[in-house]
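A single chain comes next, written as structure tokens; it is the form predicted alone.
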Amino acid sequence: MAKTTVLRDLLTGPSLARIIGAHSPLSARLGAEAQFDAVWASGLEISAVAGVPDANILSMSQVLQSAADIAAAVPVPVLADCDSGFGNVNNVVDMVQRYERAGIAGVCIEDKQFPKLNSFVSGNHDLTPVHDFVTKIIAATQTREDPDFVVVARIEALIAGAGMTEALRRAEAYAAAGADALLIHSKKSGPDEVYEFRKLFDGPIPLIVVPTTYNTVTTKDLQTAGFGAVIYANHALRGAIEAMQQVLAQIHQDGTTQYVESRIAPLKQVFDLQRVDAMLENQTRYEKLAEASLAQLEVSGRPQVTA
């Protein structure tokens, strides 16, 4: 089954889809091995590992390359964070074409002005006019070649302080324009705001949440409330940063690595994640096939080409 179909089925299925943020093929593989249903190619994580703010500093090509590498590394579908579409409607058309060709299962675009700023950073979170964003949704859905390629519309009205009424107005417009799912974003410390939105929005498409700030909510809570998916958008990166800081500080303090060895992954685990055994098996297989091919030439009496 195509990954696009898998992602669509996950979002519309009876169970809450669990999606984990990633910034690299390695982090995506760890997420897949932890049995998450899908991977979120996180704009925040991809920007962070490049050492720049999540504010459209990286070009679309840079972000796409990271997402494509992630998609190629895992068997589960990848939903890509595409900010506000990297520009106007023409950029969105180009974006969808490139992301679909790269094997991404779906894209998520948000209704903020370009360049956007990470939702949890204090600053300008001006919303794009509804008409402009509806234009982007229609362009995205009509540009895709695979009808199962997922287009998610992310609503930032609650982040921008525009209120629940505006969030619902936008939700209805985006659903009518053909969005396959809506991501309702909130930075409150509790889930009441997204719960209220869930109760008030009666559209037919699934709702996705990102509980970064209201982190006590459980998947059982979200399933009961009627959400279609949850994205843990930045936790792999944050966990890695904390672990690396602690290990590096201890190595510097002790002047040796012997005291951290029990707390870090053995090299065998690294090699397993790199698929080293598969590489060596392939090498052996192809070398044997080459030997057999040359032996057949010798039996047939044909001259062999030598270097």
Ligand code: SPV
Contents of the next structure:
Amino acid sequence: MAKTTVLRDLLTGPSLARIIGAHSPLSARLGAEAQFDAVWASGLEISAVAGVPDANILSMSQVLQSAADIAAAVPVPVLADCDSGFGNVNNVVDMVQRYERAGIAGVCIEDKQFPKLNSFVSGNHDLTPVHDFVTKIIAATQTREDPDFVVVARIEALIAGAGMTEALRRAEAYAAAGADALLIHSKKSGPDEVYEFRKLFDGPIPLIVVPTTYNTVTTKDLQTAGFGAVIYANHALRGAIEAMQQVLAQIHQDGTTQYVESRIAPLKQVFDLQRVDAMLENQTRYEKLAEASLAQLEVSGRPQVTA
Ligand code: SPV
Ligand code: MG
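Could the form predicted in complex with sulfopyruvate be shown next, to go alongside the form predicted alone?
The complete assembly is shown below, putting the previous chain first.
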């Protein structure tokens, strides 16, 4: 779908870009309707709806298909979570070609080893050597055809327990390699760690944060601190899980659906999200055009088509 804004402009613009996590075209449409600036095609969410861990269990083709479906459904740009690039530099080259062709506005790759593990799951969070990740960034930026296609480099040093000095060393290397933005990830319960990083990193590219654990921080706080974008990575999915569990438990308990009606979306709302009206309007329009086309045959004296 044609986009109303350019992701690069959102990230570099004067106000904080607000990006919402999605796992499906429907959830992305809800995010766009809620006025978020862009959509994050979240690896965690896409894995979760497939019922598997966020650990590169799904193949690149599977997550690409989800991201492409999302991009086709919304007028806002989509930033795709591409984990650690699905392998080495050769996978990154192939990945950028495919994601760009699919109408996605940008990719985010993280400096973890393949297969990666979700940042909040305890286990192996070994970092990629800086040289290997810089190679991936250069490959990604040189592979893109559209200069506005965004390459975000995500730093996992704070998640891996490697410390602030290592995070900053990596930030400097990734910015110098041509990354368009850096995502600095943290699993602390407060924002001090990302604020400190913001103060110490004086590179010229925007910084993105994902305040899943430091959830009391506001968009105003982040804007004041000088971040370029915030990603609310998984909240739509978590809200949906909670809502589904409650509705299902109540139906099972009551033996009827009548008491959940006030808490579930009317079917009309589902049809609106599916764009049923547009489909029916198209059908009517094409049928009328077909009638007009056939009537022309009659006027021109050619034999009428009867069925
Ligand atoms: C995702 O949404 O898949 C992310 C963000 O990468 S996080 O789950 O915080 O790692
Ligand atoms: Mg992810």
